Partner chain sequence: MAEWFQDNGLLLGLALLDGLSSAGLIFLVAVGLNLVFGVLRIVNVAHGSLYAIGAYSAASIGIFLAGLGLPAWASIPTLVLSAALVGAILGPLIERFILRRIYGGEEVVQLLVTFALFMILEDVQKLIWGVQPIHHDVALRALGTIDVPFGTDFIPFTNYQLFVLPTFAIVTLVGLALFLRRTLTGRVIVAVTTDREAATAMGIDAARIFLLTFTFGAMLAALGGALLSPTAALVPGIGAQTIVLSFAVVATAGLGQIEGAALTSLMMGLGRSIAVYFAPEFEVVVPYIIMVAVLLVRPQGLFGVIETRRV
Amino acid sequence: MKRYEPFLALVLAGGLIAAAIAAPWLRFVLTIALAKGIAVMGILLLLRAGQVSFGHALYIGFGAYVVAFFAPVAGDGVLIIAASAAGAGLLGLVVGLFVTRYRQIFFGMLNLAMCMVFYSLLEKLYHITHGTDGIRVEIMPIAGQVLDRVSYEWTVFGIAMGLAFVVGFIIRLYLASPMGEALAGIKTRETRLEFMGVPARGILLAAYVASAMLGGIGGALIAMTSRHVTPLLSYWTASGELVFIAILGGPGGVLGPFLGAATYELVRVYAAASFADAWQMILGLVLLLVILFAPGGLWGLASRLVGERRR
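Please render the chain's structure by itself; use the form predicted alone.
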């Protein structure tokens, strides 16, 4: 664990808040980036065990549809975010009991298969989900407060920022705990863990459920921000986005997902505005440069620069 990580987290948070104040339209982009950063922290947990999920958009889509269905009933954003996390955790437990029996490419592809089944259900059950038309999410009270549009957007931005700090702190403690160390042991010494009496599958299942809950929170925040939910949130390309961000940010620390998500969203927005037909190529080039010159991702690059400055 890097001692300067909390300091860098404050600097990054200050930068995001300053950017949202200076350019109000960026508030939407940065809230989405924070939501995706929270979801990518779930990918980070699985990467610690050497497993890559190509289907975690399943939990983003699930969390988003919980918001779409229950916003008119529950009527409070805080309750709905909690319900999204709990529901995604239960779904993750059911799916995880099956997929954690497998490793490597089988683990990744089974997650992808589950995600695509969910996507197909969302698309086909038109009378419930409105198919590809999606469901509009109205502005909802938060903590009992009725808000206008601008106040609502700032509040969701603040909630996303607060959750990023809380979840990042918890995941940091988790990775430093014996369970986190055992998670790392699954990557290289799973058989030895079993010989020592450590249930590797149980450790991975716990991490999987936690990652599903993070996906649910991320999905809820995306739905509350974009205020429109469609099946595309759980399409396989959305899962690929999460893996892309995880690689871009780097798996070495809890700040990596947020660095990766902010960079991804900003590059995508500016590239799409400047080169509408080539923004995917620009994103690919950015990832290629990071892989070639910063194998540890943006977090690895930042750690190296700060470490050299402290010598």
The other form holds:
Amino acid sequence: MKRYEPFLALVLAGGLIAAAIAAPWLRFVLTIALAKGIAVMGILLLLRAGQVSFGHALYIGFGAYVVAFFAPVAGDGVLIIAASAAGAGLLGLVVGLFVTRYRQIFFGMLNLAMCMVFYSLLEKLYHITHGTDGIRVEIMPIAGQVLDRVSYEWTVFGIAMGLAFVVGFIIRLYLASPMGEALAGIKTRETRLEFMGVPARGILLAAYVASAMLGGIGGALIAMTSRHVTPLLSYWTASGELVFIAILGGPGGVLGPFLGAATYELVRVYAAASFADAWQMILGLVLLLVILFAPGGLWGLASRLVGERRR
Amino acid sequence: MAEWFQDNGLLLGLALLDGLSSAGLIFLVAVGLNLVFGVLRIVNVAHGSLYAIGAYSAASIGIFLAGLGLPAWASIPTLVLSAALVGAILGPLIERFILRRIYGGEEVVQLLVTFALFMILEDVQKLIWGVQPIHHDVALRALGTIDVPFGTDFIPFTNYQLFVLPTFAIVTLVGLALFLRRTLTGRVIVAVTTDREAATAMGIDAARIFLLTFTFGAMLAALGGALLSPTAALVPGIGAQTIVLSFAVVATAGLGQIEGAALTSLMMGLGRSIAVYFAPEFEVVVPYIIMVAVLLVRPQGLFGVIETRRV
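Now show me the form predicted in complex with its partner chain; what you just gave was the form predicted alone.
Next comes the full complex, this chain leading.
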């Protein structure tokens, strides 16, 4: 299955582009899906180490607010995405130095706590963040080009797609490297890893910073797409959503997050349109079914299909 | 300093009294969460939903019975009974049909299953009670207010918040401690918490204890909600807020610690209400600051037990 990954990625990308051309409103949904997919890849890194963060919406929100604050000043989309990634990485380093001392439930809950602190600051410091009203993000020039609305939206979609490929490729290399392989060691038996002279905490911290940067990029793309940022981006349920997507897509490969994110966003849009008060319930049921009956997620289902055909 | 007290003593007094009643509510919810975690080893994200459903049910049942001409003095027993009802119905259902499938599974998966459950219950609650605020405060008004003297001033305070809520918390704390230490069922629960395998080998029916504990935890969550219902208008989202705070209490106190949960609830309740009066922007942040400060010094929580590392 691993060998088919690049090929499948191209097929999936082609499908997304076709859908975005066929229905302009889908372009918006799919850009958000790509952005979330990038962020979920960070969750995937931590899942490899057996750690689940219930607070990565912190980095989504951070990346998004970097866009909101710096779009009027810096004025170029490319620069701002880079700033979001770097800023989120720094924040991830500071938070990571603290949270990587803990494992399992404590790790998850501390991340959650950090995320809630950030959320409530966004909400309460009204004179800076405009509280729950949020901040509007104007269309910004990208790579020096001043764009009209439609071409701006296509450009952001293209950037999201391009970044998804670049990031996916890097993460694939990372997971195959000794540092990436050591993550699985943290999951199975950390003490043994340390007996071999591998600094487990350092390994986890590196993955954590990477995941924070991915969250920052995802958040920046979300802000550039929805062009309105609110504290809700950082509410803890948004963090849960990221873990949800990771499990839905399946933690097996780097395509999982995008498969999961696209499915999640589409189910959400259709469920919200058809059952306004019950879309959360539908998503919850989907999650339960996936966990109980398809533990490998969508990626796992796809792998099994391919495997069976080969036999 | 003395001058500061002269100026702010009144506010501080108010904050302390407020803090007591909110600490009582936090304790009821957190201790249920902690108990369930201690026995089942599952952090139940849906605990907050049980709290919310407990609150809504208590209000509905109260309104219904008031329509039948129930005297005001009976409103407090009604709160307790409705909480017991919610716990007795939902607890076994959730434990039997959902949690039982995931015991001993990966922690990530367990967390997500209860997250899915949370999403489902959140919408169930919206479908049943709608999104309009519901208010039913007969129990609060029936007991009247008391003038608490502070220096030369008097602060009118509701008897319900000043006496009923803390009393419930203390009775629960003492009752639970006695139950766990002095009764056979309580001791069996402690045995299962400490070493499930050994307990099962002694002939203890662990499955029954799990069911019992979860139902009891659900009742405590519902009781917290029911006791809240007279003091606040019920809106969607109260479950999501409460659960995060309870997590903070449980992590700070140490997993599975009952008395620790009481002390931590008190710290957080007081900290939060003091913040409300003196630095309202930071109200929500205070519990997490306490949590981070405690965990920096004691990574296993205030009363937590260090587990030996597996090699």
